[in-house]
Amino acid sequence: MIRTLFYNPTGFFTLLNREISRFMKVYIQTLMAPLLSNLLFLGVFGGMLKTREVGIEGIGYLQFLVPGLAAMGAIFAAFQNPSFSIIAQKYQDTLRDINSYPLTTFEKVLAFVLGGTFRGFLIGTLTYIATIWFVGYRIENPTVFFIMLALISFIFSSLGVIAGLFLENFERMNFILAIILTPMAYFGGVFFEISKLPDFLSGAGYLNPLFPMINLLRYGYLGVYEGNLLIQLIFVPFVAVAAFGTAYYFFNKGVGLKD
């Protein structure tokens, strides 16, 4: 089966292993730091607002917060992994060497994307595990929760590949993280229900592309959701395919890989 999908399975897994090993070697920075950051969010917001009502009977604010933090951790980690890797290779002037790898474009892109997906999924899962002590271990629908966590990581890892190809330095990558992704995550339902926002902000929140992803992850965790669940279930896989297809397209055109 693998032989029919891949031209060079050994080369593909070698590249994938390199992408995973790269962040695992500095796990304190790539895994422990974002995990600690999520726990601080849980402690600060949970401690200050633990008695806040979330409009869902039987659901405490800490429980509401967990899937949002897991999604946010997965988003940032998955995006950073391939973008950092590609930009770092630009600095080292080794990125052009990838054109000589005996791999198809599909194999190259998939290796970068899966490396980021694994990191994002790992951060999201570790966030959930770390919060068990605070809110318990129960997940309403584990299959939906972990599939959504994987899809979120896959989407933003694909976007990270695109960013790495187009961006020339880490400052621009950090700009995207700080000015674009962070506000979108905050207003995507990580810390509060979109339906509780004032009319204009609530409408804008529903249009936030991160909202369906966070909402579906919360649905897997708590069994509750906001908005139209069917549309969101169609939207997220569509975005996953579109993001990977776009990454493949630009990679195949050699954007950022050639002088």
Second form
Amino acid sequence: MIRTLFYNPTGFFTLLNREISRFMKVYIQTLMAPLLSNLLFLGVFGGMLKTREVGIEGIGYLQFLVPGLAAMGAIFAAFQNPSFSIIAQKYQDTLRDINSYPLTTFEKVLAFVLGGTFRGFLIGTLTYIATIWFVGYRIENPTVFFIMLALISFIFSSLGVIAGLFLENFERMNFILAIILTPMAYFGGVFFEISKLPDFLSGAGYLNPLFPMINLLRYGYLGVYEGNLLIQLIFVPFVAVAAFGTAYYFFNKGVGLKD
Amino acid sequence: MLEIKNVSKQYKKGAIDALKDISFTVKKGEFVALLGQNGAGKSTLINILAGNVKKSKGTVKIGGIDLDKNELDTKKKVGVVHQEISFDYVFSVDEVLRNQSGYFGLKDNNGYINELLETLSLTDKKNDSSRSLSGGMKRRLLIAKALVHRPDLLILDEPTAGVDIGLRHQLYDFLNELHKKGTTIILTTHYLEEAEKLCDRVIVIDQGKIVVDENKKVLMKNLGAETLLEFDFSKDIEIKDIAFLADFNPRFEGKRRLQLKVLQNEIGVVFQKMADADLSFSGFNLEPKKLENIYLQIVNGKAA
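Having seen the form predicted alone, the form predicted together with the partner chain:
Everything in the complex follows now, all chains and molecules, and the chain you saw is the first one.
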């Protein structure tokens, strides 16, 4: 059983290292750009709306915004890393090489997913660090905050692997980012509380799978939450396992990899 | 080293089989040319060995290990040089090779990487981006990449396609050296002179089937006996002057050049007959059959 999962640890770490060093080599585009974008959001929205009431005593809008931006940065970065890597390898005609490596499917998928998870986690953490100057460094539940950041990154990195396998070009990947992920993030509670939305939008917001992720991250950061915490604490790890399992299934099937 | 038994591949239900029940073995240390026209099934076979395509039927054993039972162990034994030049362009030459070593489970392989870079004249480019290399250097890097884990079986899929003649001959020397050191090599190529120069066995695939599997020398001896014999004359000659050569498919090129197709053992007979008829010539040329002609004979269905 162990051999079915882990056959070649050196190969696994090499692939993981490649996935990380690939984005680290172009850190201006992969780390600095999203960080700057998050800080702009913080500057524009936070600056304009800093007196806005979020309905929680002692918490200003800027603080409310930090976990939302960290989550959004992590989601996009984690999704883009494996999907970009796989699609780029399709363009370079190097993706088929992966079939000839003596690595198990589990090792390959885990390396891609952890590469993306690391990038997402890094963006989320850097966003938090960059906002310390504006709102201070205090995190209410650091363990919950960083575990949630890692789980969110893991989920979207797994989804990025699936997207990379199915999508043939970068335009389609951008389409998914722009038409699916961005609206979901905006309506998942990045910039405002779901409960403050009009009734019909609020109901839809609670069904948005991104809501519990952002909400739990905010819970870790601020110690406050919306909705049922227990259900959300069960839901997020469940989605993480399901997303990874699905990525594994399609990778093992050879979708986008084998003729 | 390689045992292929009753292997078939059908890409889609109802489609024509890309490979039809093919079987052959390759012994350790052999250098085999795998020939065939585009779409004959060569790439399908190579992709099965490389893990890119799943066979529909049959068994494949590499180094005695069954591909179906222990695919990961078989992968360590194979190195593939694909036809298309492709790298992770964000990495340097050295990083490409170190990554490749790592994928095959080798932690510290720098010594051998340096040796390969030296052999393939890439040492100076070690820290350059793989993107910046010339076409010939990229081709050499591809070969280094396939060899970095010291595979027992090296598969080269048209490794010299689009490569200039100088580099091609460098690669021939390199492959000859590898062969001498005991590496088993399978080469697919459209340059028949390459197969003729390097390989000791020829397998021809046509429409998914093996139509020839023969030692190169035996093949050339059996099929290559027909030689083109060309005579130049200092005066005009006519068909009646060479009536005694009618059995040798005479063909005129102008009025002073005659071409004959003769079997190897009939060359002496031709000269004797010409001497008997007192037919003198000013020059002659003898063009022995090349593997290329033999190959064309085979794929055109003229092989005996």
